[in-house]
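One chain comes next, on its own, written out as structure tokens in the form predicted on its own.
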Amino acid sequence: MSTFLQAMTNGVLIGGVYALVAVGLTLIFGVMNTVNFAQGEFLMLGMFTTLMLAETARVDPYVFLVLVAVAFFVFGFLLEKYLIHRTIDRGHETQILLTLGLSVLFKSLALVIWGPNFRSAVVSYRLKSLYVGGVLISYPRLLSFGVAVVVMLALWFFLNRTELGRAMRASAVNRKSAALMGINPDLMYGLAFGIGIMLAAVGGVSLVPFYYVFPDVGAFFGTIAFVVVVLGGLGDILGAVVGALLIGVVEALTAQYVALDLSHLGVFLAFILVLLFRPQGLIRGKGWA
């Protein structure tokens, strides 16, 4: 039983930084009706950066997660501006090839500045785990997932609570009728692309103190990202978060009774099954209520 509840804990944590690269995903494409393929790179480019810093300053990681979320938001939102906002009209497959291709590039850039190798940040508390009701709970997983939960509160306060949040869901569930009614999709467009991007560095940043940080680490994160708004159901927030911890948790339970290097093969079983028997997702068109 300790065994399993250890698994689950594992799973439950690991999905919170899951629940921010794909929330971020959804956002885009809930609002933007794009495909941004270039996610899991922005991850990559958070952590990379985060270590950057955190090696110069030889302080934490977290000291720099404000200082790269706004970072990242304003490149977000001027790269929509500047580059993806000329796509909006030109169908999936001009934006698939032009994220595609930014994806390319961040990755090749990261390979020629920081090289192949892995690396890691240097954190005192690395090793350390809190041990409560017979499970040992890492406690950078636990800052990470603690982080998730307080990103995605203020998410939900933004979305629900303040004016420019409302815009935004209404730019999500109607183009036109928010258009006619005052709110201007071009800035609706660029804040989501922004957040989605924000939110992305943001799980990039929380890895850092436990993850090794590489150029191809966001490969693997975008996919599970990809998996897990499907799961949730295309634009659908809640549903997004739901299919993070759930495909987090058979992650952890796959690697623990079938072996660890098939860990994702659950996960790519769980989304089959999904596909298969509900293929509108986990809890479709409540994510934005």
The other form holds:
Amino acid sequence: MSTFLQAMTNGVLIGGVYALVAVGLTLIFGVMNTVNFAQGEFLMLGMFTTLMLAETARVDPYVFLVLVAVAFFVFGFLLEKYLIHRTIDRGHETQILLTLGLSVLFKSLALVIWGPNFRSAVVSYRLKSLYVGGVLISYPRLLSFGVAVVVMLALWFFLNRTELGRAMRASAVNRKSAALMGINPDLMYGLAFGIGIMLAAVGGVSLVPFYYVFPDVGAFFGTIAFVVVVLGGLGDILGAVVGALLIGVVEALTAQYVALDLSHLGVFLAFILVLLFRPQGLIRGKGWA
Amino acid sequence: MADSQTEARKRSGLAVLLIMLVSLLPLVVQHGYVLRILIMISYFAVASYGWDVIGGYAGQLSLGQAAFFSIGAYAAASAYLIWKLSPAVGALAGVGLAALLALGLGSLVLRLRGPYFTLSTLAAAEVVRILLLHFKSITGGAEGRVIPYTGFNLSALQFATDRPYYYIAVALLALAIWTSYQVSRSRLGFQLAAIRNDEDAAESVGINLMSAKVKAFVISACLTALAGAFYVIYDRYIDPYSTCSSEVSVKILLIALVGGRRSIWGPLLGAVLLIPLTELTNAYFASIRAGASMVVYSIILIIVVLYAPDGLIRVLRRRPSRGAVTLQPGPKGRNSHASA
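What would you give as the form predicted in complex with the partner chain, now that the form predicted on its own is on the page?
Up next: the whole complex, starting with the chain shown before.
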């Protein structure tokens, strides 16, 4: 029983990072109708940026959370304005190919700049954990989950309680009608892409204290995010949050009860099953966007 | 009529000239490295012609061709190393397995529209890599397997020089080009063109969408698996990262995209341009870092997607190729053919 609870806990905790990356992906899809294949690479870039800053300044990676978030928001906004925007009306295929190109570009640039080695940050609490009711809760993982919860609440507040957030949701529901109501669609695209990749980068920052940093790390998180987003229904934010926790748990249970190196197999089998039986998504949240 | 006869004569004359040129090439090329690049161009082009059937003709973007490439490669290697069979037998088995996977996966996900097919091909390639890494006793895991060279042996397809490999690769290339040509002018090709333009319209004129798309996916898987099998027979080394990474899928796709999709010569043109470029960047930047060639690749991908989405062959020709039939204002004959 305690191994089961332990696996569940680990699954839910890593699910926080999955939620950040996946919600970013689904937000971009909801507003722009664009599948961002470079989402995982933004997480990777966020990790490397944080690691480099933390190593240079010799302080805790979390110090740079806000700085990295703002920087990636601006990066995303500009990237959308000058590059992604050219493909906005050219169909999924073109958008996928363009973001795929960006994904390979970022990954290989990281390889050229930082090399293929696995790096990790030096933090005092890396191996610390809390012991609650027979379950070990890793401290840095709990911290990362906490960051995810706070960011999700902030996003909920933004989308539901601010004028700009409501405008963005309106664009997600119907681009043309929103434009007729005086909402500038181009601004919404830039904001959505900026926020979307900011979420991935924040996920990256929160991974640095307990995860290895290497150029290929984004590929894994990006693929997980696709699975989560399909599970939750493309464009559905609440669905993505629930899907992320679910995938975290499926992965942890497969690792515990089947085989450690097959943990992602469980995830992809879940993906194929969802495509087979409920391609519109497992969970219909539709509450947020 | 006379025009089409002279045209046909001109074409067959050109073909004979081309065949002579291609078969005499290794006698002229003394440099082993150049021959090696010609071989690489050929088998990557074969994989890419495979991608073009599903990603080009059918218009269903596959990002998982590495799965089929790996299945072909591992089948050929395992047949020889474990069951002591000729790798050629393994290659055929691999082609069969890849076809089965395409049939199964395609039947599940090709009915969905939007980006679902692309995502599921990505997931399929991930699953194949996880399995290759997991079943170490068969695949050798992450370290991979080396096929020892035991001297000239026809059944093991081991030769002392690269020339026999060149002729095999060129034969496979001819098969791939022939397949592309057949698809483009067949009933299936016209059905795929209709589907690409408008799935609802295609269905309303009686095309079985699933049947046509799944057929295209299976043909695509077979060609790509064949290329994978040749790759391991020629290189005598295999590991999950060199055959089943997303880089392999991207490379295969990019070759067709740069050269020109839905074109008899597009993927070959793409391979002729991109493979030597990879070799050059790898050779030139090897002292700096790995990954340089992928930087070049991704920049080319971005530029092509934005500025030449139809590929360079159409930039050169400035006219749409046969396969690029559009059905909207098209001639009546073609419409009725597609719906017949």
